[in-house]
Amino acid sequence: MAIAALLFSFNLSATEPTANTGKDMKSIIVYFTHTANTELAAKKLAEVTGSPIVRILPAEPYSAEDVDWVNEQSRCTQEHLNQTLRPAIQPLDVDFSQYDTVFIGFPIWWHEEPAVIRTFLDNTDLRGKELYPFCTSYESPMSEADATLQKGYPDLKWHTGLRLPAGADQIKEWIEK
């Protein structure tokens, strides 16, 4: 995982910010990051959309040992094996009723969204919102996380996710689809 974190980067100054690309949507970006890769991706997305950014913080931060996926007793592995686990998150000071579009970002852990994202989804009323997941991963595709999100939260309006880094044009195309 450390090598993946070092290899993952992109130029944040590649594009000029534009205000809420798409159908005049009022959007917000929420994300969880462990190694700062997803934070970089969220900032890139904010450059393209003009959306505010909010970070999801676990009540108990993840240590390097917690995300050691080869250790069967690690926190991320246990959260993957027991899909009912929901780590507590710090409260978000956001009125989601003010937004019609929510971009949800996370690193891929075990080919899916981390349990912290499921905690956020369980505790946030996102019915009627346009949801755009995005992920960061050295090699895992977004498609498996798309499937687990749609299966776990079938009443929400999911759009196909995007793995970042991506260029501004690719991000705009994704949103406009």
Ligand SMILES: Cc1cc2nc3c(=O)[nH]c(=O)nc-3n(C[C@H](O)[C@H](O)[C@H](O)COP(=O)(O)O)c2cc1C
Second form
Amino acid sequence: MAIAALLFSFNLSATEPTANTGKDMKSIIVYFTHTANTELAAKKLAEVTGSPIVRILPAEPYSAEDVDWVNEQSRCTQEHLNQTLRPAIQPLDVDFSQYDTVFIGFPIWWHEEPAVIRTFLDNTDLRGKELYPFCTSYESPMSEADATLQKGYPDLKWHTGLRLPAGADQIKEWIEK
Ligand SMILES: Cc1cc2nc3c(=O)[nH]c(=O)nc-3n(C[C@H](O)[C@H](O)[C@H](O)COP(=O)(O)O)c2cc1C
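After the form predicted alone, can we look at the form predicted together with the ligand?
Starting with the chain above, the whole complex follows.
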């Protein structure tokens, strides 16, 4: 049902939020980005799906020092080493009950999803929804983050994720599967 709604919305404008009422459930794209690669990917996905896009913003932005993965003391390294850390994020003005499909995008950090994504997942009721993760990365495949998401949130309904950039045909094939 969700996929049918999604495919139906292919012709809608990316910037035009759809009417999310009643049984006519819709999809939404939620993403985190630090250097804008994932933002580009999210916009491409929005072009293909017609879904509205919403950016996850950390309450405290990441500085250049924060994302220095060579430094063991840096914020991102610490958030990787201590998997219980949940950096605060700014509130999202989204009623997720209006959506049955959620695309969740992020850059791969340390072969997995950044900790802010876990903050989002902890704070949002996504039970029963069709979840499609997507990523950008230097070289890491999506499969590593698929594994950590499924392990960390086994009660959620994960679909196999997609590493972007990808063409419109590949994106459609991913969703149709
Ligand atoms: C802290 C940090 C860790 C990263 N770890 C990986 C990694 O394990 N594998 C990889 O292929 N790329 C890694 N990258 C590169 C990013 O995934 C890649 O540049 C991504 O496209 C950035 O997306 P953004 O512009 O949306 O922030 C890392 C980048 C940062 C800042």
